[in-house]
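One chain follows as structure tokens, the form predicted alone.
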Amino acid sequence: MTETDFTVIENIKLCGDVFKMILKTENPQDVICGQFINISIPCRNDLILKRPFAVMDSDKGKKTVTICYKVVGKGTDSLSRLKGGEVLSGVYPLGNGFKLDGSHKTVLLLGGGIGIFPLFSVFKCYPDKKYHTILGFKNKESVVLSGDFEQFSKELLICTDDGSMGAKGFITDSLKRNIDRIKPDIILCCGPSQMYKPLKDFMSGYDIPVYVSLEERMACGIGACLVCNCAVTENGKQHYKRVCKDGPVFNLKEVAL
């Protein structure tokens, strides 16, 4: 973890309010899939707190870090206006990411909306796995990076709320239709918080580990301020952990919903 200067190489709109930014640094770090970067918004003294973004891709050799983000407020709006050559600073890598071992041969990725971004980093960290991917979006117009996920997945399934991509419904609906066929050894998931409760209820009938990347409002990003606490249950007792430091990746069984 280190404070690092980055130069914007590319900052392009993917669709709607979703952007992809490639940054270059002279101080590249090793990144575990699922970790994040905390970025200071340049030229905005009124925006004191850094903004956390999942590292979608990193290349230590090329000294690049790639993030994707959706414009939802003043900070991300300012980011979307940055041009190539402009400089910003950030702290990375932060948090605990996704971890796979030799027993995880078939991996199922579940991504909802902008929650798909941290999942993409798994491909590069563990290229020897067989991936099945289910992505969910609001509609056809909001679908992003489908070609990138398809490139690394044995199978890619896309569902939308309105059925404009063929399969209508939520990610959990597609999961129910396909889990017995796919037979995953592990499931990695990131998406809106409202999807985790039905996912946890459904997966209680399976002996398959499920790990989720949680999203919470953060201030420091290093576990000092305790703003991003979430409730977890371990050994029958509930207590709190910090999403930025102890997570953002947690065992879904342990997350109190």
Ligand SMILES: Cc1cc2nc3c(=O)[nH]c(=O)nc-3n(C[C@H](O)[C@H](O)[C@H](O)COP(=O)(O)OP(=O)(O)OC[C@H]3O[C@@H](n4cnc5c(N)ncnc54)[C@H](O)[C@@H]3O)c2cc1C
Second form
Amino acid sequence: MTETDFTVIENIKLCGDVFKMILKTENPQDVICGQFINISIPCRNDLILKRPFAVMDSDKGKKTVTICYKVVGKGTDSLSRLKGGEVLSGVYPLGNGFKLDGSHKTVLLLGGGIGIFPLFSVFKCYPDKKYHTILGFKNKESVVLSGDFEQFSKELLICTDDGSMGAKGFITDSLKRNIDRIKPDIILCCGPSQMYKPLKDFMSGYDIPVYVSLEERMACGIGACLVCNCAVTENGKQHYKRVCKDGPVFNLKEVAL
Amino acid sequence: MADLKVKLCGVTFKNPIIAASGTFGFGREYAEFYNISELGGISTKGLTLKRREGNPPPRIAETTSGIINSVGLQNPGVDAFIENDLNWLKQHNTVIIANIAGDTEEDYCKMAEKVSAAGVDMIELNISCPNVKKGGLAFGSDAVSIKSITAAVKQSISGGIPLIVKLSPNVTSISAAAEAAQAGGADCISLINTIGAMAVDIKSKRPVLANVFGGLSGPCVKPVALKMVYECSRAVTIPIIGIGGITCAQDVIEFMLCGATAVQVGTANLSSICASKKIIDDLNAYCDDNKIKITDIIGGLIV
Ligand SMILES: Cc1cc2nc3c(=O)[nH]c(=O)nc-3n(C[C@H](O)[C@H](O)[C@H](O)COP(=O)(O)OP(=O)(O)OC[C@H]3O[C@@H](n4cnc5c(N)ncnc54)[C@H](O)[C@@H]3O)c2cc1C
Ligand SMILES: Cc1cc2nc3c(=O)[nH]c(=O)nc-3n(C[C@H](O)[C@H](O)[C@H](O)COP(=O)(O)O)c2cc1C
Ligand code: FES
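With the form predicted alone done, generate the form predicted together with this ligand in the same format.
Let's see the whole complex now, leading with the same chain.
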């Protein structure tokens, strides 16, 4: 873990309001898939908190870190205007990340909206698994990175809310239709928080572990300030954990919804 | 290397920079980034008698040059702190300040007994947390109760450990609060804690924080904090620790000119993990460049 300066190498629009940013640092670190980076917004003294983004890709040799982000507010809007050569401060790698073991041969990646970004690096960490991927977007125009996911997935299923591309409906609908055929050993998921309750209810009928990457508003990002809490149930007791340090990846069974 | 040493109530700090309560945990997370022995001191996350879960999420909102938090004193409880964290902290060469908060006077006194027996360097009485329903701020909002809780806790402390009373800015007269702490036997005061605040989401028409209210901190509170520190420095003779919106060496100097002997850095640690370390380095350069020692600055405001 380090707090270090990054230079913007590339900051390009992928589609609509989604951007891809490649950052370079003189202090590269090893990153586990699903870990994140907390970055400052340069030249914005009014925005004092760093913003968390999944590390989509990192190359220690080339000293680069890649993130993809959607413009949703002041911070991401300012990020989208950064030009190559500009410098920002980042803290990484943060959080626990996704972990697979030998028993996980068939992996189902389930991602909705910006939730697809943390899933992208799983393949790079674990290239020997068989991947089935279900991605959900609002509409055809907001579909991103489908080509990249397709490359490493045995099968890629796309759904859109309005049916303008792939199947119409949510990724949970697609999961219900396909899970018995895919027979995953594990499901790794990241999406809008509203989907976790129906997902948890549905998956209670299966003996398949589901790991989800949660989002919560953060400050320090390293586990010290306790602002990023989420409720988990352990041994029948509910208590708070830190999304930034104990997560962001949690066993869906434990997440109190 | 300039002389950055300051002395507060007989305790020597290698420099005037103290990590503010609640922004630094018990130091462990920051120790993975830099040597926390470089700090003048560390004020622990607010401790309560029993473990406390704190408020539901979301607990933070960002506002222009500030943040509003409603953590609500989540902590493992004073016993767990003493058992699991204090010895680790003591291995570091920095002043350890136990920040304590209670629901009742009895709670405060029991905790003061426990942490003084366990051996901390100083005790900071948090009677100013805006984020808990009972206690906290209730003790810190009027002069009579500030004086009586200070006196009661002072009695419970053994071994001559100095008592800092942390004042709330959410009062009519900060100098009256400071005088009350001094009258109750406080060895030192620290201020300010966070300012009562809220944030609204116009899309959902709901408060951003689940707790509705929170406490404002960060650069936006600095002018308020400076005024309060200056007012207190004219009202009391005990030393003052200045807190509120400090992000750089210049801010520290401003507080010291207004009469603070030392300062606490809070929100800046969240914006930048290594902020406190950088402030110390920059203070060192400032004193070297100006050929002064840090204590020359204290109370030097020309009015
Ligand atoms: C572990 C983690 C990984 C993430 N990975 C990605 C990613 O790969 N790509 C991506 O586009 N987004 C990601 N997000 C969400 C991203 O952090 C927010 O969209 C971003 O912080 C919004 O900042 P803003 O200033 O534009 O929005 P504003 O709404 O103006 O921000 C105000 C405050 O709220 C916080 N905030 C707002 N929305 C979120 C959110 N959804 N989650 C956490 N904090 C939020 C901001 O950080 C800021 O402190 C991730 C969030 C987390 C917690
Ligand atoms: C996330 C957070 C948690 C805090 N928790 C405590 C606490 O437990 N006890 C306490 O006395 N003050 C607490 N504070 C207040 C700070 O110690 C400090 O007084 C205040 O934030 C103002 O300083 P700053 O602007 O440098 O942050 C907390 C502040 C923040 C931002
Ligand atoms: S963001 Fe500070 S503990 Fe998680």
